[in-house]
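Taking the form predicted on its own, here's one chain by itself in structure tokens.
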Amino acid sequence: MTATLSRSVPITRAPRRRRPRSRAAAWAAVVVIGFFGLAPIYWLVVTAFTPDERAFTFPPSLVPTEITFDHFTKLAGNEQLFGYLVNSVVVSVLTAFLSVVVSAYMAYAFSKFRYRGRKSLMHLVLASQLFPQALLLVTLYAVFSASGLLGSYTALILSFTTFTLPLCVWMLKGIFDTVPSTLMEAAAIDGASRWRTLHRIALPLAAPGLVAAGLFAFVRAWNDFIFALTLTDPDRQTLPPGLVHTYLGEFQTAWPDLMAASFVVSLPVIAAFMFLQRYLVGGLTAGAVKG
């Protein structure tokens, strides 16, 4: 009597809860975390609010204590950074363009073709990550300079690709790769040609990937500041040397007009990101779980 009671009653445990030490370890590392990573910008902020009198004082104050939009007013009516701002813009655009295009047929390539070499050429393109910028920066200025490139939008332009394609690609691969292949078998059934099947079913399928990799690009571009300032000409520079042109001297840093302005140009990368987080998010993790 007391097996058989045993067997028809269903044993279930408990659910384990979470001990209050574990739990207050991990809000502390939230914290920790957060404050390091938004303290910055909320410095950036403050500074830039902030009179140029009251920018130093000791000790310091979170709370500003008297505000000013002088520095934003200086900053509207400055020609020379408003057409670092246009350069980046341009470049940042392109890049994005040409490293979602280029990108999106190698991923294709590597994904539903098989052919001797391949996964040797997808490690080539990976390990290409591996070179030191200050490298790449000597061979892409010989490079510029003895094809006439050198001062242009064009080698700017090139350089930021060759950083972000690999990343890109890889990216993408995982995304072609949770593509049905019975969809392109059905469409060659039907007549379609690769070229059609690739366009017309592949292409439409990753568009989460491809937003994805084209953010990833144009923050890439926009942000850079070595490239920026050693392969082009002054007036085809883009913003982070256009900054440093403008407001670091030899002798005295207008630190509240710099955070004004760098406050002013994430902007349009903030509202990128927002715009587009679904898209990022849902690009960057497709694939991942993909045998």
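Only a predicted model underlies this, so the values are computations on that prediction, with no experimental measurement involved. Residue numbers count along the first chain shown, from 1. Definition used throughout: the rigid core is the maximal C-alpha set that superposes within 1.5 Å between two forms. Compared with the form predicted in complex with its partner chain:
Taking 2 Å as the criterion, Val31 counts as shifted between these two forms: its C-alpha moves by at least this amount when the rigid core is aligned.
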The other form holds:
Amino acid sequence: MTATLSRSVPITRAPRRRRPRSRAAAWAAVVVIGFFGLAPIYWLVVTAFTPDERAFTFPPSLVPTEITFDHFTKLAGNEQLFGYLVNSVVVSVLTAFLSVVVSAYMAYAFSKFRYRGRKSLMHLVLASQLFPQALLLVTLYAVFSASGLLGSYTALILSFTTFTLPLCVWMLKGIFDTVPSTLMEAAAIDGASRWRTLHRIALPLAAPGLVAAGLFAFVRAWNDFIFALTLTDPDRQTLPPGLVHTYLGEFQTAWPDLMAASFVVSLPVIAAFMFLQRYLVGGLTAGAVKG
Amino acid sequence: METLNRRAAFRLAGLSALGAALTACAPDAAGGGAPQGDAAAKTFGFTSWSLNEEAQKAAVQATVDAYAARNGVKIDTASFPYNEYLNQVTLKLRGGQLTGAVQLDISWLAALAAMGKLKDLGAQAAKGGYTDVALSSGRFQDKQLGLPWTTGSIGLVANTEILKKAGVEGMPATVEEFEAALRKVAALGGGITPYAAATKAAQLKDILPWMRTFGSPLLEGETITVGDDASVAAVEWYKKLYDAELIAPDVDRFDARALFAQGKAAFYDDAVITRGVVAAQSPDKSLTEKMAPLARPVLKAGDTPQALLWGHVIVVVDGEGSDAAADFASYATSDTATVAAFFEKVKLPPTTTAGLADPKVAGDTFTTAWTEKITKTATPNPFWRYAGYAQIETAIAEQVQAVLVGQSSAKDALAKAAETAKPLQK
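So that was the form predicted on its own. Now I'd like the form predicted in complex with its partner chain, please.
So here's everything in the complex, that chain up top.
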């Protein structure tokens, strides 16, 4: 039976070429999904360049009939928004930095050391993700209020870090798991301390993961609305509450101004993603399969 | 890949429960008890969403600065966006982080009053010269907890140019005349929505004044009357307009304003600020001249037109600086020169007899007409007395929407709404 098969079935087979019809279906799927992904961005950009009195034209026009740069000009002269932008950068960068530093050490300890209660600790870290943010907000508010941190950058950075840390730890643990222990052992034989081994061998090898974790933490802090609104003073609030403050009112929403501001403030994040995307892809997938 | 075995899953569940318990045992942010702080202090806070709204912030800040300079006090201002305001103020009041004067929408008064930290402003109210309807907006359980800052109403506004084109003579006074006017407008075609009434659940609370128009009190004592014959008749009438395309699907206040601003709606419901809001969105620079407020049509001649009271009050938190804050609240809401200047800048009607009589206010024909035709007979939403009023409104709105889309009969839907609302009366 086996001999028969070995004669009739070739051992290697050239990859089958995809049929044109299935390729067309794949392209159609890409176009549909792309439309849903890009349409809101397109509408954001179009609205940002539309004069106020044309923004509500009914029925709406997909192609702008009139273009204005007024909303961007107004934005350039808005010092308050610039303040929110600075706050966002400060809070997001420090959150990312703190998350990466703490989670790197935690993940290394979970990955490379064996001790009693290790798995329980890991699950405790993961369990913290189960609580809804609104529940924690009230508790954090009380804690920061009692400790005198309410209204400060510190309150915001610590609260964001509590949310980003669990995922960063699990992401980085997966990456450290892929770093061969033989490398550590070789370093130890050569006389390197554990500290030196971590900093000179493990961390450089985990660099893509560190970037991915940092970006995740950065974006989480950059986009948050409710914590930034509740835990800080108005002069330390970040862009999301700042934009709402500035453009969403009781009676009216300045949609074209809001869209212009949203367009501009999303540029730094887009730039960061473009610059770091090669690390991001590598970092997110590293550790998915143990080497 | 590491998977959770049964023991690990139990461990995870146990840890989650532990975490939940720890969260539940976390320090209570309520900070209850007697008010703390020096009531006679010369520094106090003023929290207001208007302090950050483009159209109003300069006028509000001018009032704050003028009072601070005149009385030698320091006022620390704070602001939150309108849509998040009640949550933020509640959290901060519970946490003892809120002092001084606080701007409130009149519908939020009960929610804050229930926390027992607001100062009774009866003495300031007595000497302010406020109108009765304005004072009623700041009263909760026989206590004057808020001084009325602006008092208006949510009522109907019409585009007279469209009505003229449609051949509608004069403003409709009865429901029958109103429906006839809508049909005439519909006959114009051109994509005009005759009545840009609320049909999205988020704003379907606008049906409540219509229920009153048809004779339902909505609440009698503690009994919700939604579901009585009158409210059922109102919803059936609304459904009739919907089926006849005299009102349009998926419209909320923002959509209605946009339609009206583009000259695509003949009637819609809004507050007295409609003129400024619509003008900002309209390519037609003369639209405001074509706008006219009208009393909500009544079921039969002689009935009282129904409208929803709307406005802002200033409340004062007992404790640090509350005496000076109460004086500031009185100044901001009743000093005639201040309220008249405020009206001139933001077009929000004042709340005192003297303020309304000031030439700057009385000379504004649109506001005067609105006050005479709509605000005069406006009444508060009876559900505002409950802290959970918003959920009650939502329960009713969702059921009315079910009627509009044909999922339920008006009778069944409103009976269900009343049943859902019952446990929320606290």
